[in-house]
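In structure tokens, the next block holds one chain alone, the form predicted alone.
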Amino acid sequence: MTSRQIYLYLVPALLFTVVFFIFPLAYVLFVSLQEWDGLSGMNFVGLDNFRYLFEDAAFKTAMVNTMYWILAGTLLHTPLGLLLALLLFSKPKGWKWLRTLFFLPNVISTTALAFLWYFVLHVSLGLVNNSLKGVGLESWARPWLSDPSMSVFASMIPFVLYIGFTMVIFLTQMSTISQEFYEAAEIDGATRAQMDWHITVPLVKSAIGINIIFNTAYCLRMFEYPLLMTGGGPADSSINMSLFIYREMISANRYGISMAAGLMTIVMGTIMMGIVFGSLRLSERRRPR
């Protein structure tokens, strides 16, 4: 295949990238420098929108809460998915049914799950508080979604627990590992836990990186859970970047500020992607040849 043919095949992908990524990104950058309510004419204000953001308490809270979401995806969601995949990879009795069961929530509407967990954590009607009261642990009952100190973490519960998609990616990567590694380790007397730690986990590093990227992207655009479970409250304690952008654009009609916040979200995502890819590249360089 000649170079001309290669570039010819790349033209459709380049066109889609320009139309659906480069142009919208340039437009977001342009609007972020304007004062605009979406109806009247634009008024160029330069970096004033960004200055406003870093002086706004709600935006600072949104950035911190978004980082909490990313940390939950990296330090809880991804490891739980890996642990579940390791358990199912050994093919215990009924492992196919268990795989289906754990993946099932991923085909259910996020909106439905948000409403489900809203009622599970409801202060008076919720299953959690009523169960605690039923076993004599009334002191443990909390207003999970209306307490400023825990509302953001309570809204993360559905995301952290539903790990089926992450599990499937790990299982797919594990299925490509040659059984010869495990047979040799078994001959040497290695336990299943030792084989998982020294063989399986190192050989699914790329899947770990992929899942962290997916979870980070999902957390950066997380919208349904904070909107439907807490509404960003109480007192903006559970607001995140997506909800802040929505509020500034739809409720306040401040398109310039919302676009500036959108650019900040892109910057956060780019930094996280750089960290993940850098870590993967560093681990590849340190791998013995």
Contents of the next structure:
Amino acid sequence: MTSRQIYLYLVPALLFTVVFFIFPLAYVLFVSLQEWDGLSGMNFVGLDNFRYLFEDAAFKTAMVNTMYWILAGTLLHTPLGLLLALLLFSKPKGWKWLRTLFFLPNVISTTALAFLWYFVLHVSLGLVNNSLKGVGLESWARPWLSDPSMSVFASMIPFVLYIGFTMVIFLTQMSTISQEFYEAAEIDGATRAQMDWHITVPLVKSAIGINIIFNTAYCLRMFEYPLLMTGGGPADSSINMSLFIYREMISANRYGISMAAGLMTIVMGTIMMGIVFGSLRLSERRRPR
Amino acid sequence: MKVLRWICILLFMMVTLVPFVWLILSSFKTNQELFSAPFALPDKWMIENYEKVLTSHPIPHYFLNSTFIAIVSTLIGVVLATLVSYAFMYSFKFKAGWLLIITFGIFIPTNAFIVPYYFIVNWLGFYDTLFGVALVYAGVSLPLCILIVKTYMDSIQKELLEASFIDGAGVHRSFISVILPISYPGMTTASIFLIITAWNELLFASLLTQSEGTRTLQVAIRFFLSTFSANYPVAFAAMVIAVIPTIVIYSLLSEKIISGLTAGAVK
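Return the form predicted together with the partner chain of this protein as a structure block, the form predicted alone having already been given.
Let us now look at the entire complex, which starts with that chain.
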């Protein structure tokens, strides 16, 4: 079936794609080659903005930190989500209620969680340091968010812990697994942990992939936690790409530099997605099922 | 084994949820108490903290702003995604190419687009309006939205469409009376996804609005830190007030939200 009329259905989405993706992409490319404060005329500077970026310490830190975020999403957040999904998948009493509870932070909003954990990790009135004090581990107390050597990791804690969304994606795929597998395993005398590891985990491989992709994309855009918890500091130690782009545009009025960094984020995203997709495909080939 | 599982679950609950309890308790304290007795119950429950917030900050107004943006952006996004997904039930020239064009945006970290979005919204005359923010949210989420709805529609049997044509219905009629009624699980999933995304967003909301009248809940929370920096418990109270409506709505609809979030994804 073909019909000219169906183009009517295609056009609105296409228009949006032009306005919100194709034009912006071209615009970013263009502005990244200019020196511009957003008000007066542009001044073509070629690749100077990129040269500036690669000599800028804050930008380097932003790139490295964004990589840390992606690693935390892949190696901590996703496995934790899987672990919790496995725990709930064994259907303990009230598991539905627990699922609701663990998903709650995802609707409360990242900004609110960032605000909350800013205080939880606060040096003097924070919950963490006061708890340590309470159990006699006062020497472990740290200025978590204002120590340059750990500010970036401290600002990741709420992201790593609030795994509601990741968990729900895992649980959904787990619910499609046929019960027969577990019944057969039970007859063979397998323990629950063995079933988890040998049946459930291999069968939710595509959910692992989806979650890693989602979380990588999320970490590339991560903005709320660094902005509210550390402001990128101290001394730019916890800055990331989003915050760098935002700061160059809003506070420094260097639109050219901001968009050169934006372009670098897109390049970085493309490379990261390439790696993720590549390794997912590789792991599929290695263990055919 | 069972015990170990419960220990894990409880430990996790403690780490993730105790901070909320602590925040709520602290919001009833005086600033002094917050520092001197961090774990104790408030000596005297400072309802005044809440009064202070409610009289000085129009939080219900911010809440309505966020709600408006979430609803409008979701409507735009889901309608566009549904229309275009329907088009992809047919065969036409360069179909794969068109699909690539409208979905490649999924891989773009859109925070890179703050400068173009800022100017586009300005040129369209929507700077500092709720509609401008909603429009950008719809645009940014559209590729994923399309993928969700289209994946669902792909599972619909083509024979339904053919039968509808044999019955004499045209392209539009078939869409409205045959395809649309059975596509709602995909549309629901996309909607919930969009609502949560729009509700959460901070970067574009900060970028595209300026006045207090267009402030979203998240932008307001961002400013709590600086506004109430002299009196933390009041900031905590503001925070509690800001998230309570969300928690109430969520607790009423949580089953629907969680199952709907994935209904369109699993067949």
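Basically, rigid core = biggest C-alpha set you can superpose within 1.5 Å across the two forms. Positions refer to the first chain, counted from 1. The structure presented is a predicted model; accordingly, all values stated were derived computationally and were not measured.
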Legend entry - Backbone CA shift between the two forms, Val11, after core fitting (angstrom): 5.2
